[in-house]
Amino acid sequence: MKIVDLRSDTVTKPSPEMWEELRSLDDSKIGDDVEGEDPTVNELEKKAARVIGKEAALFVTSGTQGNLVSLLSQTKPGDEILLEELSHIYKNEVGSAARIGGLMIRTYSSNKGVPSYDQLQKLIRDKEDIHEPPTTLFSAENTHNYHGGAIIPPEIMRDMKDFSNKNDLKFHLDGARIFNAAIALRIPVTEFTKHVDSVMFCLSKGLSCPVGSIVAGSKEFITNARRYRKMLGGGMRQAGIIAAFGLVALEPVWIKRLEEDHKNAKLLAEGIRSYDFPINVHNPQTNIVLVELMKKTSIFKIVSELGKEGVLSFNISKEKIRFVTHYGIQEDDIELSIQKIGQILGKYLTK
């Protein structure tokens, strides 16, 4: 049986280039990251920080490590940090920034991302009363996993930044995706993360890069959060045979490449859409599909036939099932699962 696995674009696997980069190394291309010695990795955090547009630029091992040392770079034990309620930092990235970081951490509320700067600035806390913890940092999401891969776009990336200045907080970006974003507005990724302090963005999505991620801001930022990475374990050695991949994702042509994950998406959406089921197919911006259920059932269930079937999906929520394309994702992948998605929607749904 065919397997069509839509859980998330973390199941990619390199590209040919990708391996063939891999093929090219020999020992005079790879030394001691945690010395600063491997040609590979430093040859891809300044590529990175090019790319980004930011002074420099730290090889991680994970998009949840990139937060956390971003984060723990630009606040002290004791400070509160705004983070939006459906944040991966929040939700997903098990309570690391108040367990290691000894941060509070207070919620916003938002529209597929974006939140009310009124609002939002009823949260500040006074720096002056010493009985508060103070707001130092502020982040966003962009694109927003739980609000379906929405796009943030620069002028509110703007926004955000005015807001962040005018409260003196640092702005961090979860641009795990922030690529996607890019490409689905055609626009230089330099035109969103000129307005942010600190981004994290991911190799290991839709760049498809088999591990790792990418930190980057000034240089005294990096410098700080290597010492933070060093803490947390994520100190390698020759790690230019992980690195390697970023080198060929950054190229403009593997970038340019994830329009295919959201035409994809777009055709995936356009199908289950023309089912008459009790469902809300959300519109995909970029390369993430949610499906919200309109009828009570068993979501497990769903997911759990659709799994049967050779379509593989996560359950995002309790009403919502996420849908996620990325490399190696043909157009007959997305036909086939089209078809099984609507005959196990149609066992629970038409009841």
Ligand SMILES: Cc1ncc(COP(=O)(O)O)c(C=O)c1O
The other form holds:
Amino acid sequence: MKIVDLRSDTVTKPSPEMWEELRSLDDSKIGDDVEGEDPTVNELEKKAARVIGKEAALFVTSGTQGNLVSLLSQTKPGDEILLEELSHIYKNEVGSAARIGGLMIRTYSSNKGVPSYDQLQKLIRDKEDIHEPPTTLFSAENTHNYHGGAIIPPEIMRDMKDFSNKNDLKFHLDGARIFNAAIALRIPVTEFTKHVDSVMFCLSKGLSCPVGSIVAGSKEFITNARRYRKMLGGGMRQAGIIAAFGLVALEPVWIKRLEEDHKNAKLLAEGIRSYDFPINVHNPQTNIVLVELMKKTSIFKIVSELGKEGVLSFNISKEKIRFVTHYGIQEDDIELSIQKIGQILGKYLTK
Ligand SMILES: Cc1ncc(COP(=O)(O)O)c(C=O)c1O
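Since the one above is the form predicted on its own, can you give the form predicted in complex with this ligand too?
Below is the whole assembly, all chains and molecules, this chain first.
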């Protein structure tokens, strides 16, 4: 049976060009990265810094590790940080900011990742009051996973930066999928990242590398982040073996390929929306399609039955099923998925 895996863009496998890059390595291209001696990692970090528009970059094991080293590098235990209430850092990173960073977390609500500044301002602690922990960092997620790959446009990023400056906060961007945002709006990725102090982006999602993420910011920030990466067990020695894939992933032609995923997401959304079921199919801005069930039913059974039919998806809440398009998903996979989704939703939603 044909399997169409739409659970996440993390399931992607490397492209032929990436395998080729790996095969081109020899002993001279790898070394001990903890000592800064892996030429391939050094090349990747240099390239990543240039592409994302920052002074320096660091190769980390995962997005989760990248977010954590960014927080640890820019805060002290006991500080309070502002996280969006549905953000990956808050919901899905095992509370590491609190457990490892000793940070107090205050969440803000938003409209698809965009907060109200009146509300945000009220969350800032009084610096003069010795009873209160200092608020020292603001974080945003772009594109926003739980808001269906929603884009925070550059002008809003600039407002966020102004808010952060005004309140003496560091501004961290969880940009796991920031290249999706740039490609969807057809603007340079630096239009987003120029507003932040630190950014994490994933090589292992739409860019389809098997492992790894990048953290970027000022040289001083990266010196600090390198120390925290080591603390978290992220010193990877001959890591050029995995960094090589990233060199290909950061080529403009590969970043531009994300357009295909966005096109497929639109096709999928239109196809599912054509059914007359009690569902709300969110308009995908990038590569994530959210289907909200408007009738009480078992989402677990729907996701499980879809899986048995070969269409893998993920229930991100009790009402919403998430489908993510990525490298390896073709237009005919989308057609097949629309047909299977119609079949299963019909079974549960038209009774
Ligand atoms: C928005 C966002 N941030 C961070 C991460 C963490 O990345 P990783 O799975 O590499 O730890 C994810 C992973 O899905 C994500 O969606």
